[in-house]
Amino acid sequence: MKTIGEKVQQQLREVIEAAVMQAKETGDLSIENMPVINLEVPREKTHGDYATNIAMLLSKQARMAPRKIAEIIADHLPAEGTLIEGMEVAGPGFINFFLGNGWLYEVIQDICQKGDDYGSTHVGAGEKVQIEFVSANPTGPLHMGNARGAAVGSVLANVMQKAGYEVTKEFYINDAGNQIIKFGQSLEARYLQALGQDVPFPEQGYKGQDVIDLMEILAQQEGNSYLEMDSSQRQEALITYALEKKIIAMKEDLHGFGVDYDVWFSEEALHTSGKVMQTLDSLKKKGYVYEKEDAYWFKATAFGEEKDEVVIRSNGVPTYFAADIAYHYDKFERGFDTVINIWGADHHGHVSRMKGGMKAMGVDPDRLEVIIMQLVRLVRDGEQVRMSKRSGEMITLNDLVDEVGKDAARFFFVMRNTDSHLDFDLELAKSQSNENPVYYVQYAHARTHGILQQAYQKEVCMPAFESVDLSCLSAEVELDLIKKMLEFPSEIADAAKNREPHRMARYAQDLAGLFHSFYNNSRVLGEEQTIRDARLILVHAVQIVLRNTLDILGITAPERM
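In the form predicted alone, present the structure of this sequence as a single chain.
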């Protein structure tokens, strides 16, 4: 079912096309083909409700200046029987349309009838999409880069689901490879130290306090029961124990941050199932893997890279890159149409290599999309914050949530494009002021609830649409509110199609700003009944759209502040 905005744009396109064809019939325009008619909402309100560049698209065919074509089209547009109240030819050939307000009131009714479902679109058409994000090594606590990825990934998943995609959220557990070997050595050293043995700590080991705490707890619970094992057996047993604890902790921390996954995929399982070697065998048969210097190499240069990549080391152990090719190919084997990875900036060079790996396996590399996130810098009073009181090494996700709360953390992480470096101002995130964007948005929702609650307490019932004259909503701020709510479905569609979850945070701020202006300049319960009832329905509609936006952002919609 089309949204109100889509219906209005369809009517405008039909009117424009009819005007062009009429101009062709009268001989005023000489054209062969009708291009797609583009409509956009002008940035400046003075430029109308919608604008089209159709005259520029027809210029080459018609062999005429775009502005002249625009004037001809405007002359053939019908004067009556449409939504158009006025039009103007602007700039090099844009046609700006000014619509009447009557159709806008249908938007309010549409919002109130659809409720939680308002904003949903079918632009995704059920496309199966997997979004993999965070995928941190289970060897330490989640840090700031993980936190931004968690917010961005979960909001992107939410907005794509709202836009009609079938989304699966996946966490790739890096429980194999060199980092796990080092992890086992670190665990063994800390376990023995917890039992009072004076053993050296591995030079490249994991020095975090969390590893010390984990082994001290184990030593208290199990005593010296692991001492009877030889070193390799002990490390393997400690890794199994620690990974289980770490993954449980990760799930709990992410859940507390509003992030829950559909799939937790083990890298180790990829190896034990034989999928890594199967993938490499397939690449060998295709001629993309060759042997040199006792190792096996992937012909990355065949896909535009400067050098080939080792996939099996001289000791016979597959590289991380080999496992990554197998993992990504497995994603497509599971039936996903599109795979989206959210990676940190340090993985930028890995993108083209992985796309090359997919192409070698016969997968269209465009089906693999990678969103690169820039770095986060925590700031307090203008100074960068480097140390964590809890871990002594880094600011963890839990540190941040403890200090500023889940809602502020999620909003701040997602309010900038992932291409942008992010300065996270801790004091601003905690402040209860209009300068704090998440407080500003949540306060707007609380104000809608406050008005509706006051009406309930005064026994003023929400009126039925049939009995309300919505045309009295004619003030500029009221019309701006309705137009902004009209944009919600298209904002969701655009955010989903362009993979831009930050658009939802910006939309929330824009809508909240308009509502605050309405709140400060317009009475609701103190007005006579006709205006009061219309404004009550308007406030109810704003509440629905704000709540739906906050739900996509994974943020609480408070009833009071």
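Throughout, rigid core stands for the largest set of C-alpha atoms superposing within 1.5 Å between the two forms. Residue numbers count along the first chain shown, from 1. In this text, all values refer to a predicted model and were calculated from it rather than measured experimentally. What changes on going to the form predicted together with the RNA:
- The Cα position of residue 465 differs by 2 Å or more between the two forms after fitting on the rigid core.
- The rigid-core alignment places the CA of residue 509 less than 2 Å apart between the two forms.
- Comparing the forms between the two forms, the C-alpha position of residue 93 differs by 2 angstroms or more, with the core used for superposition.
The form predicted alone done, now the form predicted together with the RNA:
This part shows the chain on its own.
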């Protein structure tokens, strides 16, 4: 199923190719190979609806100036029987095509017909993709970095789903390892303190208020029933109790942020099921694990790394890296074609050795993609705020949602390329949230609703899109608006293929901007019927596309604000 934009481009390509072949046959051009015909929408409107650079590409093999080639090709292009209304040779040798407006009106009908489904494509071809994101330590509340990951991951999942990938969202629970031991020590200290004992708090413990609260509640509910256990037993029991609470809380917090997972995967389960040791055995057999200084090492140097990595410590405990190899191998065993991880920049050093691990396990490392998200800097009064779970000084995801709302926060986090640092200015987000671009987009949607609502109240019937004459939509803003909506499916496809969810935020702003311009330029109600009906349909189409975009962004599309 091709989109209208694709159909038009295909027709242009066929016509251009035929013209080049004809020029070759008549001897006007001497070329051997037909290059891929590249069509682009010129940045400048005066350069036409589409342009091709084929003349520049042919210049070398034809041994002619690009402009000369462009003129020859243009001479062989048929003027009749196509959408082409005009063409010109311009700049260094572009051939610009000017099309009539007829095909644009088909776009509006296409949108009205498809509704919520407009924008969906099959470029993903049902590829099974797993996206793992956030995967925060359950030892503390979710922070800004997690929030960025949550927004980016969920929008990427939405966009890829819309583009025809089969997407599974997964959260990896780091419920094993050193930080859990420290967590247990922290819990124990807080529990005992809650019971009035004067015990010291561990140096490396988690100082967050959430740990104190959790243990005070437990102390109130259960009293000193944990007091009789010995310390290690007590810590274990407290960890079990606290982790369950923490995970439930994380699920709720993420849900409140518009993020729901398909799978919650426990690291601890990898250890207890023996998968970690199985993976290490398998690597040993392949000769990629060896023993040195009482520890076991993964031969990362065999995969281009600078040094080998410990997988089992000299105390017999496997490292996080060992579990991670087992975890990622398990992902592929579960049948995913592609596995995408979204990690903070502080984990980037982990990427290549992880890929090395996959290669050692016989998995093509290119099937493991890691999106590295640059860190979020929290700014208050123009100064950077340092955040640390251990010190307990932080703004949590919940704080953020309470202050600026889910919609604004999500939009803010997903607006930027993941390669860029994100300065999150608390004062701006809290006190001046009206300036957040999300309102601009949502307001456009509310306006579409307002017009349609007014029409309804004035008993103006919504015309059937099939029977309306749209040809009176000829103002520049109207045509621009339609062209922008035409791009929607390919915008989604590109965002999905390139794993760039921020494009959808950009698209939303562009579309909203064009609609606001249209709104100020053209009235809908009060115009004579032909114009009114055509514009009503246009507004209806804009509403659909805006809603679909906001849907991908996980942001509500309000009817009024």
